[in-house]
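Presented as structure tokens, the chain that follows is alone, the form predicted on its own.
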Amino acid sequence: MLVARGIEKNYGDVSALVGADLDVAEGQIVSLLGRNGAGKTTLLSVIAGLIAPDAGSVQIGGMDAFAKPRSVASLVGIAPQATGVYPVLTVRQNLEFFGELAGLDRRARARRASEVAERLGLSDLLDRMGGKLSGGETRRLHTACALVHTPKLLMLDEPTVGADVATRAQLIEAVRELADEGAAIVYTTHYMPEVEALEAEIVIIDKGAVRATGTQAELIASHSLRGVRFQTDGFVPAPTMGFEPERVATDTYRVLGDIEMPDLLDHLGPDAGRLVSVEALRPDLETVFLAATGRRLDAEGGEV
């Protein structure tokens, strides 16, 4: 459904995208995983035709998205990070308005408004003004507006930012159902539990480039790290036989391989008392991200 190749985008001296590729088949969920500023939003904006790339190509449904933007528009639904709900319209009016923009007739707009409202838990709120919704309700309506014309390719950019636990779970369930019905879905996030819940194909993006692609199991098998990460009070550990500390941040080091915490203490000897913290690196999605990008990811999408 989606084939993007060699996408590049520069803003002056800043390279937002550096030859990024992305493939999404019908019925597939692909999660773009990356920290804030990695290029996720820029890539989605290029695919949706919202910004022009400096290089690259995009095919949607077998059509050249740049040469035939109007032809592919009806195939695409996008819910950007910033919510686009009209506060002076009711939930129903918001949904029908976006349906009209997508070319649905009056009967189809009314039907689809009811259908997507039910799917995202908005049926009891159809007559409530958009400006009177809670944060979670607004986020669900924002996503519903991208679904109202039944897109073949759905792109959700950080759809659960600021959402409560119930909204997060509801959105995840809706995304999985849509994929089961044949939609191709791109889901950007920096929240790893969502990636796991979606059972998505994972594309790790960092500094505008794709660093790794695969299922969670494949990525853990090929990219994950084992070892220890530790912080000192300023003490610089010296390498010894089988012990090669790598500095990864201020006073923070890691040693990769089959080393456990007792081994670390043995290697440091009397200087073990200068440890501030010690963390075991286990094969999981977090260490995959660390291995692929050289940086960790915190829960807010920043660098640790």
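Here the rigid core means the biggest group of C-alpha atoms that line up within 1.5 Å when the two forms are laid on top of each other. Numbering follows the first chain given and starts at 1. Small disclaimer: the values here were computed from a predicted structure and weren't measured. What changes on going to the form predicted together with its partner chain:
- If you fit the rigid core between the two forms, you'll see the Cα of E26 move by less than 2 angstroms.
- Taking the rigid core as fixed, one finds a CA shift for D263 smaller than 2 Å between the two forms.
- With the core held fixed, the Cα of N36 is displaced between the two forms by less than 2 Å.
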Contents of the next structure:
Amino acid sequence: MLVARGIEKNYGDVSALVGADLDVAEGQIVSLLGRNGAGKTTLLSVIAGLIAPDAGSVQIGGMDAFAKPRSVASLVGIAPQATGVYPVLTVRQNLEFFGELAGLDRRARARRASEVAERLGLSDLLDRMGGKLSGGETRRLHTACALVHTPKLLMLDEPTVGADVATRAQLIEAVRELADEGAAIVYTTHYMPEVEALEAEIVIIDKGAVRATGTQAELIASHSLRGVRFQTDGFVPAPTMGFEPERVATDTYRVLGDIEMPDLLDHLGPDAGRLVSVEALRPDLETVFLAATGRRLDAEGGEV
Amino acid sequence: MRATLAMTKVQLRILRNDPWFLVIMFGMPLVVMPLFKQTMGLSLVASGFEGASGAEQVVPGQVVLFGFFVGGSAGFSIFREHGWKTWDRLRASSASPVSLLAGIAIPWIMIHVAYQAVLFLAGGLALGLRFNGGSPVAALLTMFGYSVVVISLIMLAASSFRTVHQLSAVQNVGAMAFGGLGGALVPHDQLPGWAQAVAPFTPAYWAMDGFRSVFLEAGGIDDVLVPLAVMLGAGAVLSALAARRFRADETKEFFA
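The structure above corresponds to the form predicted on its own; please give the structure of the form predicted together with its partner chain next.
The next block holds the full complex; its first chain is the one shown before.
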């Protein structure tokens, strides 16, 4: 359904995308995983025709997205990162408007508005003004507006940012159902648990380029790391440690490999008493991300 | 066309759901009109219009003046889409940028005509404005022409500026300057010579010319064809410039 090749986008001297590729098949969920500023939103914006790339090609449903942007747009639903709904229209009016804009007739948009509202838990709120919704409800309406015309390719940019636990679970469930119905879905996030919950094909993106691709199991098998990460009280000169740790932050170090806790304590010797914290790096998505990008993600999408 | 229709309907729906801006814009000129009626009456009589009450100047004048303020909302609608973060959603749809622009301009032309008509009606009831042989259709055509040129001008301004404050400045200065120079505040023939010379370059002048024909000179449709043609012609040029200047991917700051 989506084939993007060699997408490049520069803003002056800053390269937002450097030859990014992306493939999504019908019924497939692809999760773009990356820290803030990695290029996820720029890539989605290029695919949706919101930003013109400097190089590359995008095919959607077999059509050249840059040559036939209007034809392709009807196949695509996008929920950008910033929630965009009309606060002075009701939930129903919001949904029906985006349905009408996509070409649905009166009966079809009324039916679809009810369907997507039910899917995202908005049925009881159909007559409430958009501006009167809670944050989680607004986020669900924002996503629902992208679904109303039954897009073949659905792109959700950080759909759960700021959402409560219930909304997050509801959105993930809805995304999985849509994929089961055949939609191709691109889902950007920096929350590892969401990626795991979606059982998605994972594309790790960093500094504007795709660094790794595969299922969770494949990535763990091919990229994951073992090791320890520890923090000390004050700078510990490397020679004292007896091995070569990588300094990843102030007084925070990382040692990759099959190192065990007693080994670390032995190596630190008299400085073991200055240990503040020790964390074992186990093979999971976090260490996959670390191996692929050289950085870790914090909960807000920043790097650690 | 489909997108333009959808946009038109949603603009009208937004206004229906939140009508307070228009309510205030109806109220303000109705407060101002009686304040100037007597003075304008004396002024018109001095200009040779025996029996004029002043409503013939003050009602069209306030309609034209506040019409510019109301027209500014067409431009604000574009900025509002950016403020609500809905603009990118519209752009990502299959609608072309020009159809989106038209979907904002067309409903505002309709609203603008209705606004003028209701103000004239209210002016007639409150201040005794009468056609006195003038053609209601000619008045309606003049309203339409004025709406087209004002909305087109505002759309060009909205297409050109990046912040809502820039547009607001144009709206305020435009209303007062165009209104003053165009004869909306005092009759054109009582303006200083230099002002009379530049007046034809303002939309207000041509609108006031049409209304003056209808309400003071018992004019018919033929009598408003020139101002109508000028306003529609200017509107067409301004609309073309707005469409040419409009960049859908340009970031606009609603709160700047």
